[in-house]
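Heads up, the chain below is alone and in the form predicted on its own; it's given as structure tokens.
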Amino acid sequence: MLWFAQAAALGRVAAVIAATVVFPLLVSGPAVAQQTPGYPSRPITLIVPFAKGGPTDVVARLISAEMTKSLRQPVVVENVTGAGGTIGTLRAAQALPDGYTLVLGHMGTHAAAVALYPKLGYRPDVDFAPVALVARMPVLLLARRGFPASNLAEFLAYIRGHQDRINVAHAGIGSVSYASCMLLNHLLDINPTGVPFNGTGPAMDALVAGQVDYMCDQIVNAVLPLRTEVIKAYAIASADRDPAVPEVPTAAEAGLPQFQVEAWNAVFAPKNTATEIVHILNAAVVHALDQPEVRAPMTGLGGVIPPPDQRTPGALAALVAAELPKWRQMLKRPLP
């Protein structure tokens, strides 16, 4: 019940933002859309790969708010799941190069899933026009509040004795949660029982509700549910503490340097579209990501927003080339 008032809270930021979308030509921007005649003329769909109320959900609700301004049409979310996100990603994979379908994709669907996915039905480095990085998000181990262990020491060794008892959380094979928990495990050398959901925010509402026992999530989706208290974090993958969560150790502080994980969120259209196209969303993305109303929520729940030199299409290709690799190699080993 606890968690019903958090996810209540969620759900009225959520709404302040979506409304800020409902009056776009009421509020003036710096007018991207003018750079090229007639685009937009029309809605702009930025499909989700997960369900609403994660963080991938949270992060596209913000910033379309804000290009809606500055393009002067409605940037509209659109929640596609199932697939670990890899269903919704194809389906902008597979739309017109016109502009009007994007994806916010991110380490799952765009790097991990490739592994994962022997049969994938695109190429997240070739089916996909790189539009701009939008955020980097630390990980978090996380357990349900009941369970029995204080610090990660105590969650190791307990994992490690009872393993055949445990399960841990996961948005589908192929996301971030899936596959930060997988390289987790891999450390551990412990395969726990996966029980999949449709994106994290459902995960989170089980791992509150103490059905699942540990996830692995973006700090996005776990900020507000730590502060009341209803789940325990263990480690944050991640060099550094993060001011949001200052009380969270760092896995090498708690003594598991090699679990390091960086999710992150970026824009993609269909391949083929057009330079100038991608420059106008560019602009917009970039323009959205520099307003307050932007970063403050974003940072404050533990989002880190990339500097302009990582915001460019070209530095967003040269993420995934260098993600694809990496994610091949570190998964080996699937969950159940």
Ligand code: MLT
Given for the second form:
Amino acid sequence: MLWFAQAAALGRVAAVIAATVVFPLLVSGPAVAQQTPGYPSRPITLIVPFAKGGPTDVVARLISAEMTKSLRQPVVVENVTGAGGTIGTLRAAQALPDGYTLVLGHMGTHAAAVALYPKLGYRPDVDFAPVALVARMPVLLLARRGFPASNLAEFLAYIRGHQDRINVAHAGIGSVSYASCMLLNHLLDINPTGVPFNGTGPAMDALVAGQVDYMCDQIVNAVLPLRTEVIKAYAIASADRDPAVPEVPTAAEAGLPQFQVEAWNAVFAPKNTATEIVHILNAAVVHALDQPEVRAPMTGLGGVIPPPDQRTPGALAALVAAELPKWRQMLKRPLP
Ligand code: MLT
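Got the form predicted on its own; any chance of the form predicted in complex with the ligand too?
Full complex below, order starting with the chain above.
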């Protein structure tokens, strides 16, 4: 009966091999994770420099779930808030370049903030290893449901006439919401009271509650409250309407063509992160962006997933290099 026992033992060994080696290879993500043994060998932290529930957090959790599967190590979102996202971003810039600390930055943390903080503590184009662009994000001009204006023209007239009695919510100096509405306020030559939050997740709660008057926010944070009509939108600061909110006119259609803003989210590692680790991380992000679990909610909430040629580390480096002077010029220009 020995041969039977041996056959049974071999069968068990084969089953173990299949379950621990073959099967994961069949279901894992990009093969590159298997080509670089040793990384990742423990959980990876993805810093979100804003509060839970906001657009950056939502995007981070969508991709981290898929990256966890393909890298076969937990990609853990850590919200590190404050100072318009620059505290969490600085944390990532100063982390060991070992591939275990990443940040989901954006147009604010890695472009607009440089124009607004004389001593930022990091240089977006120097102190990071670009990994991949995740999404481009239209920006909407939003107001509390009871705001006394039914369209952009009425909104602009009202805030011009009442700027000392209205307030604008944002996620801290240098955030997307701050930079976008700063541009709007520049265009209107107004300076209303700003109300800072640790992210536009909590800021949206205040807008829904009617505690603040208006906000410029990324579309993924606005679609659901717009659909439930607990807030309203006067314009989308893009060239075209967005299919997620087709009823929202472009700023140009509504009479303010100069109000053109686009945000974006991207994954960065600290500078000096090894090239092969950047490539493994890039492959994991790119793989995530092609999964329906990411594509459906991201596009359903108005986010725009970049085409393959815009997902490379080099493309992200070029984007940051272009955004830095653009925002420096947009935010420093004299009032109209
Ligand atoms: C957030 O995720 O809360 C936003 O990105 C904050 C902002 O940049 O406005």
